[in-house]
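A single chain, nothing else alongside it, follows as C-alpha cells in the form predicted alone.
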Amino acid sequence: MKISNYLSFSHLITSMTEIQQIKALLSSPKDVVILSHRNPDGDAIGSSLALGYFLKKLMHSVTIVFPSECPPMFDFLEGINDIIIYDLDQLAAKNAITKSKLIFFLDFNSLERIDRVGEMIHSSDSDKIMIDHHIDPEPIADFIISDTEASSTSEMVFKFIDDLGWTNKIDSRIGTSIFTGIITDTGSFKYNTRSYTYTVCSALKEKGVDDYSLQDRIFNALNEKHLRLLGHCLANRMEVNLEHGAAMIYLTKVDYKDFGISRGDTEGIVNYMLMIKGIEVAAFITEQPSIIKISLRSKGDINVQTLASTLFNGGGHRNASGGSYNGKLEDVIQKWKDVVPSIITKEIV
C-alpha cells in the first residue's frame, strides 16, 4: 500500500504510465550504476546508498560511483566504503559505467557536476534516470524526475520507491540513509522543508530509524581540530555587517595548511553566522588550490540561489547555494561586500 499520494513529480514524470515504464526497466536483474556529484554531501551519499540497497533487493547488481571522496563524518553509514571514487580508481569507475545497462543520476542535473565522469556518459547506451531537486535540469536522461520543492533528493528517493509501490522493501538501513540526506540538506529541519518531508520522516521512524542516534553521529562527532578551526573562523575570519544583515567568513590557503584542513572539515561552518541576531544572509569563502569557492546561506525570502548563479557560476536552493570563482580571494571578498547592500532590499532576488 502506498504511504502517500501527496505529490506528483513536477517535471516530465507526470503519469503512472511513465512510472510503469520505469518499473518495467527494473523488472529483471541488470547491472546498475548510481552516480552523484563531486564533493558529495549527506544528501548525495544518503540518496545513493538508499537507492542502491533498494535496487539490490530487486536482485540488481549495483555500483555507486562518485567523482571524489566522501567526508569522513559519514563513515558510519553501511556500504559507504564500497563506493567507487573516480579520483582514486578511474579504471573501476569506467568499467562499471561501460558494463551498466541502467544509470541513475542522483542529486545533480548537469553532467558538469560529475566532472570527467560525465565524459563517459556521452558514449553510454544505458537507460538513464535522473532524480534531483535542483532547478533547470538539463535533458541528459531518458526519465527526468525533478521536484524543486523537495527538501532533498533523499526525500525524492523515498517518493520514487513509494510510487513504484514498493515501500514494503524499505528497511531501517535504507531508511537511515534517506534520513541522513534529509536532515543534512535541511540543516536538521531548519530550511527547505514541507509537510511531506515530515510525512516521510514519520514513515521512516516506523521503519525503525533511530533519528536521535543518527543526528548524534553526524553532528556530535567533531574532533579537536574541527573545534579549533571553528574557533579560528569565528574569532579571526568572521566579518559582520549588522546594518545590512550579512556576515562572512573566509579561509586562506595558509589557513588550510596551518589547520591541516581536508575534505569535509569545513562542513556546516557557514550556518553559524545565521545564529547571530539580525543576520539574514551569510557567505563562507575558501581559497582552494586553483579556485575560490563560496557557500551561501539565508533566511526567509532571501534568494541566494539567484546570487550564486548570477555572480559565482553556481546554484542550489533559495536558502542554500554555492558557487566558485576563478580569481583572487580578495576579489571574491570584495565582490561579496559590494553586493551585500542590495541583498536585504531584494534588488537581486
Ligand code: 5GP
Second form
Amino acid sequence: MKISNYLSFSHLITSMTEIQQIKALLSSPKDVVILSHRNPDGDAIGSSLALGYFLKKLMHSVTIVFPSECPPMFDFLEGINDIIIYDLDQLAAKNAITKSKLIFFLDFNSLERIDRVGEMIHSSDSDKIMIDHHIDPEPIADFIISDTEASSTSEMVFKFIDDLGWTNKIDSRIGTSIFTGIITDTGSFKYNTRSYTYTVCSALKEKGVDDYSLQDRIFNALNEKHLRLLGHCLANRMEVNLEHGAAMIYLTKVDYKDFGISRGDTEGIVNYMLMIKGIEVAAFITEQPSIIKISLRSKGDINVQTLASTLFNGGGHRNASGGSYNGKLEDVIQKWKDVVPSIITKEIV
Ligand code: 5GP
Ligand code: MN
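What would the structure be for the form predicted together with this ligand, given that what you showed me was the form predicted alone?
Next comes the full complex, this chain leading.
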C-alpha cells in the first residue's frame, strides 16, 4: 500500500498530473544532476544521496553537485565522496550541468543559495524540479514541489518516491540517507515534526535503517575542540536578556583564529541559548573573513524568518533562519540589540 494512502493529513503540494508528468520524465534513462546549497547540512546531503540512489535504480546516470564541501561528520555516508564540489572542481561541476537533461534542486529555494553554480543554471535548458521546504520558493524550476510544513527535504524525497508509486525501491541505504536528513533538520525530533515525519521514520525502520547507530554517529560526533569552543561561547560570549526573552552569542575573527575554528565547527551552538528557561529567541553572530553571518532560532510563534529577511537579507523557516551582513560585527550586534524589545512585543512578528 502507498504510505500516503493511509495518512489522515493531506498536503496537496504537487498535483497527481504533475507527478505523472515527472514520472514520464523519469521513464527513460538520462543524465541527471542533483544540486543542493552551499555549506550543505545533513538534510542537503541526505536528501541528495537518497534521491541519487533512487534515480540510479531507475537506470539514470546521476551526478550530485554542491557549491562547497560537506562537514566531515557525514563522511560515513556511502557515496558522499562521489559528490562533486564546485569549489574544488569547477570544470567537473560545469561539465555535469552542461551534459544533464534533468536537474533537481534540493533543500534550497533561490539561486542565490548556490552562488556561482546558479549562473550555470541560467544558461541550462534542462528540465528542472525543485523539492524544498523553505518559505517563498522562487520560480526557478519547471516543477516546484514546496512543502513548508515538511520536517526536511529528506522527508519530502520519501513522499516524492511514494507519490511516484515506487516506495518498494527504498532500501536501507536510501533510508539511511533520508533518516539522516530528518534527524539533523529536526534536532532529533525536537522541532519541525508532524505525524507524517514519524510515519516516514517508522517505514524507514521497517526497511532496516539502524536509527540508534545514526543518532550516535551524528549527535555524538564532537571532538575536544568543539566542546572547548562551546565552553568559550557560553562562558565568555553569551549575553542573556531575560526581560525580553532573548539571548545572543557572538564570535570574533580572533576567536576563529584562537580556537582554530572552521565553519562547520560552530554548528548547533545557537540552540543552547534556547535551553535557558524564558529564552525564546536566540542569535548567533559570527565574524567571517568577508561577511558577518547571523543564525537565528526561536520558539513557538516568534517568526525569525521575517527578522532574517528584513534585517539580514536572509531567510529560512519560522523558527530557524539565517542571513548575512556586509559591515562591522559591532554594527550587527547593535542592530540585534535594537530590535530585541520589539520582537517580544510582536511588532515585527
Ligand atoms: P543556519 O542558521 O543553520 O545557518 O540556517 C538556518 C536556516 O536558515 C536554514 O534553513 C537556511 O536555509 C536558512 N539560511 C541560513 N542562512 C541563510 C541566508 O544567508 N539566506 C537565506 N535565504 N537563508 C539562510
Ligand atoms: Mn532542510
